[in-house]
Amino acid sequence: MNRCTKINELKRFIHASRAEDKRVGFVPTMGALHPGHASLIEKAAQACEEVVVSIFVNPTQFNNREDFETYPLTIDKDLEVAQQAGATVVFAPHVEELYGGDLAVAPVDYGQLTLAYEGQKRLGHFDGVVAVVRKLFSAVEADAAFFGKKDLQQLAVIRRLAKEEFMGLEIVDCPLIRESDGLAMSSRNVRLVGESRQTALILYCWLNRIKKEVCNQGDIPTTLRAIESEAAEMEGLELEYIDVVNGSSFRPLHDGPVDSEAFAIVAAEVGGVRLIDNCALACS
């Protein structure tokens, strides 16, 4: 496996790749890697002969500056785990190189999708993960880049980006994977200490409840509101919001038939540390 930190010498990979007529596949990742990006690479790896697996730690997209210095760093346990999955080359810029020295980012408004929910709770994240996105796509140029559901909205923000941008990329979602008591993976959960790891698992119990209403056609801001209440009583969490929406453009959806492309979405502060997480609705 290859691992490189200027975008020239990315290129220079990529450029000899592609006189082999290889197909590209990318994985842009913030680091601390677990099975959940794992299964990210692997996916790539299955569609594709060559692999760029970026770790980056960008610091546009954190509204809280203490999260992006408490950010967890294990580059060396990174390139292991990316290797095994089967990456073929990683690319670990510094700040510098992806921006210059110039951290202003220029605002994005894609209506709804970006003033709504993460949009609204973390003013300026969808500014920086479409600016650093747009560097890494120009960096890596490749055929596909592959997405998890697990940051929903950032995947439909990415969408966006790429239909307007990157017409040639394809964007690849795949699954959201869990530990083994439905917690979503995250990086974040090795911060999750006491019972705090124990409440967050409220959030799966109410993406759980809300799809059980939608099959049985109940109300759903009646079940919205009761889980609201619910939260209010509870110690050591903090909702910042729970709703239904459609998956793509994220308009809620409270009334009317339910289609494949409807989502409970759910954020919350457990322990002081901050969890998302999201569940089809479709009924089998």
Ligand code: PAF
Contents of the next structure:
Amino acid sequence: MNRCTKINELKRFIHASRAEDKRVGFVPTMGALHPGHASLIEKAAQACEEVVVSIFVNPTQFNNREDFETYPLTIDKDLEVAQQAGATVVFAPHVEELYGGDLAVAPVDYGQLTLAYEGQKRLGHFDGVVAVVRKLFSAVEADAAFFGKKDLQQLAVIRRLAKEEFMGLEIVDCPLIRESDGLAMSSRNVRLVGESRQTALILYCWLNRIKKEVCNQGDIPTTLRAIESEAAEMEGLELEYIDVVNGSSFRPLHDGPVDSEAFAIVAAEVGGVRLIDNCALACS
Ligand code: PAF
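Would you mind generating the form predicted in complex with the named molecule now that we have the form predicted alone?
Let's see the whole complex now, leading with the same chain.
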């Protein structure tokens, strides 16, 4: 596996692959790789001969300084995970390589997609995500980029970016991976200590409750309000939002048909750690 920190080194690897007609896959990450990331790299390796994994904790997408400063850094382990999963190149640039000296990013307006839910709760977050992903897509020039459905709204934002600016790039979505007890895998989970780890499981329970309600043709708004009341009584948990949306537009879906695009989404802070989760609602 090759490693580089500079865009021109990365381009040399990519151009050599292109000369050999290799398909280039790209998995952008912020490091602290867990089995969810490994599954993205494996999927990329099944579809592409060259698999670039970027490791870069992007400062411009954190709306909370403490979250940025405590973001786990595990580069040695990350390199092992990436290699084992099938990465052929790890691109781990320093901040200056991507941003020069200027961390100002342009605001992004994709309407509801960037305004609601994560966009509303984490002001400026999607501006930073779009800024860095745009830089990374331009650097890697991949055929396909692989993203997890755990960050469902980010996935929709990136699809829009690719549609508008990277026409030839295929965006491949990959399943959300859970711990054996149901907690959605996230790099931030290592910060869930003591009772918080157990409390965090309620997010998955709520999503399942909404799904059950939907499959029994129950009333979605009533279920959402009941969960909100329950959350308000809980210690160590601050619910930010829970809703049912169309997973592409992020418009709320309260009485419309529940089709393959319908998702329950939730965000909450548990023991000071911000968690998000989602689940598809279509009943089989
Ligand atoms: O999903 C992430 O890890 C990040 O938001 C991404 C896409 C790597 C951009 O920094």
